[in-house]
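First, one chain by itself: the form predicted alone, in structure tokens.
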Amino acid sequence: MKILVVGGGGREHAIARALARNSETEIFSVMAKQNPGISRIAKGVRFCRETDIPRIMSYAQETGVEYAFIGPEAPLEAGIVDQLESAGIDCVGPTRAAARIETDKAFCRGMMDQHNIDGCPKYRVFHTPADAISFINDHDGDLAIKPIGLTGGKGVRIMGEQVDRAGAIAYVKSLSGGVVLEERLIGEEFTLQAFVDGIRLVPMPLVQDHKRAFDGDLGPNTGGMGSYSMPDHMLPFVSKGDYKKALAIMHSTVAALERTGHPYKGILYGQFMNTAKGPKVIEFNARFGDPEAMNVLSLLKSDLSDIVVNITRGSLSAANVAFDQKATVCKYIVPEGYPDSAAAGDPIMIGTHTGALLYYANVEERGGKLSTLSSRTLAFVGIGPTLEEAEKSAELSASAVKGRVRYRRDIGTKALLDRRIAHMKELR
């Protein structure tokens, strides 16, 4: 069985490693820059932009892959799945039309409205800066300002927290496309990811990501500084009722896309805010989260290659998907200055990381030596029967890295989790 993994980050290293547990699966890779972890697993690698569809098509046909697993969102928006499937290569990833659930925020909110899908916040879509600015000037209260298109997880600004009214107007003027203005959601975020075969959906363990750059949830938003999951696959501030509602929203979304003639196959990522009134949809992503993929795939007991086949054939079943009942803590190592002015080219040394899994991301390896690039460098995932033990494992490994890098020490700690629980109790 030959599978092409598109993408070269920590998420794709986690995908490749999970696929490689099946000794009969041959992995091929397309990535813009070499990921040392993927390169060691893959039978073959093609270096090119992940949106260079003609070159990817050529490589897929040259290697004779039967399946493709699409990691990042940009190639989905470029229509990579449509092209691969037209050549008879089945994909874990939605078509360009179905991927609009992530790539077009206006489409996503409109679909939720049209199909009466629960969890949609109050919103307005504006296609010109002037109209959006007029609304901002007349609006009392906080707003979430979201560019309609892709922003790499770093495009949202909160008027009332991150920027004032003048800053919000300046931000809208700086955008090249339309914008969605939404009510600001107050609560605790959580991520629910699922395998989807077009009709059926199989959920994965809940994860909580940490977007802010520094300890204590301070600093600018990033692509994600780390994440954790619990042994029971739930989160202590998400009730069973909350979970049931979030899962129902995911099911309704898949059903709505199927009814519109664009069935969704691949990974559906639901980013939720658990509010005083229950879960609301912050956004959907059309692929695994990064870092959340590392949490759930590190726990996956089932054969990911078999799941790939079942997704593409429309035969997905919860009976064939199982995860270890353990906790995970992921801590990302990032260059100094990340995300605004990351220092690239600095050497780093990895210390002892016994017990923690190492995932490479945006890092360069030459002659066996590693150096930083301009984004998140590598991640450690600690696994244990309790959150405390998983955090200890991740922390020991992360703290042993030497170089001009940093990481969030508070991810997965009891103190931070207690804050989340207390905040949810205050809201309710």
The other form holds:
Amino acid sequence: MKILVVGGGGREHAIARALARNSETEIFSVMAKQNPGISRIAKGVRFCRETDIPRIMSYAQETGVEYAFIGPEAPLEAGIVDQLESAGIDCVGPTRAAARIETDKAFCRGMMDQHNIDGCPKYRVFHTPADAISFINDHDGDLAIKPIGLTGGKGVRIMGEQVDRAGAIAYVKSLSGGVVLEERLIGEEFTLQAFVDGIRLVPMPLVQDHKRAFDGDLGPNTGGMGSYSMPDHMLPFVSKGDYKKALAIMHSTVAALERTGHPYKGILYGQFMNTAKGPKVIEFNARFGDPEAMNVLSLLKSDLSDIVVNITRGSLSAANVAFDQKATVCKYIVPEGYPDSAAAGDPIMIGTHTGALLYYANVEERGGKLSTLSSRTLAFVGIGPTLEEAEKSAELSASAVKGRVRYRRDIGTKALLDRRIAHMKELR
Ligand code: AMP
Ligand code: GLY
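So the form predicted alone is up there; where is the form predicted together with adenosine monophosphate (AMP)?
Let us now look at the entire complex, which starts with that chain.
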């Protein structure tokens, strides 16, 4: 098959690599900047903004691709799938209307409400800063403040933790659009991703991402600093009952979108907070998570090209999707100062990375030399029979990188996992 992969980050490198395991699949890529990993795999590359639909359309037609796999959310919001499908190109990714589950947080909560979907926190939608501010002024206790639209994963502020009331008000004033104010959920976060064909859903192993910039979950939120998954595809602070509830929420969501005439096709990403009362939905994303895609796609034993065909035809089946029973630990290398003032343009050198998989992200390669750009640089994924072995492998490679970069040492360590488990015990 010929397939267009849209996007140029670590996530899309993982998608391209998984597709390329089928030697008959020809990959074409559209990305804003050269990802050296994707360029090496792809048969052709077009550099353009991932939201430049006319240019992407003309490249798709030039290359004659039959399929497209949309990595990031911005092109989904721009309606890329509607356009590609009207030209007869089948997509892994929802239409613009179905992608609102991610691109419009007010729509997402409203849909959960209307269809009585479990796991929706208490929330209020405000279309003007003045109304939100008056609510904040009268509110006792904590709140999660979320811009309605896309923010690259960096838009949420927690009043009561990251900001006080004055900070919350200043933040709302600084935003251009509306906000959703939500009950602050307390618990442990986990990610459940699934392949969806419009009706059926096939889940992938659970992953835990780390949004905060520094060890110990300190510092500002980032796009995600790294993530891990366990050999049994579960997480030790998520019970079987919690898992069932989370999966049922995902099923209900797919069914609700189908009922409203916007069937969901692609990757559905559920971010959950496992609270004292079970899993609650922090948000849905209309695509793979980055870094979480690297964990699950590194374990995928089945042919992703085949899964693409089944997603687009509506013939997905769990029998055709299998993952290795191994642990993964993904560590992102980022420029010093990321996310607030990233040191871009600095040379970096990769040391030995025997064992761990290397995924490129926002990095420049010139004459065989790598240098940082302003976002996450590259990631290592360690794989092993235990979490400890996977972590060692990722750590060995990450610690061998030279340059003005950093990463989180604690991701996938026993100490961190024990803290998560203890936190969950304390809550219940
Ligand atoms: P998001 O941009 O929706 O992925 O949110 C970023 C981070 O904000 C999440 O990973 C959570 O840690 C936090 N967050 C979002 N919503 C809530 C909530 N209702 N309660 C507590 N934390 C939240
Ligand atoms: N890792 C979080 C995200 O992709 O949104």
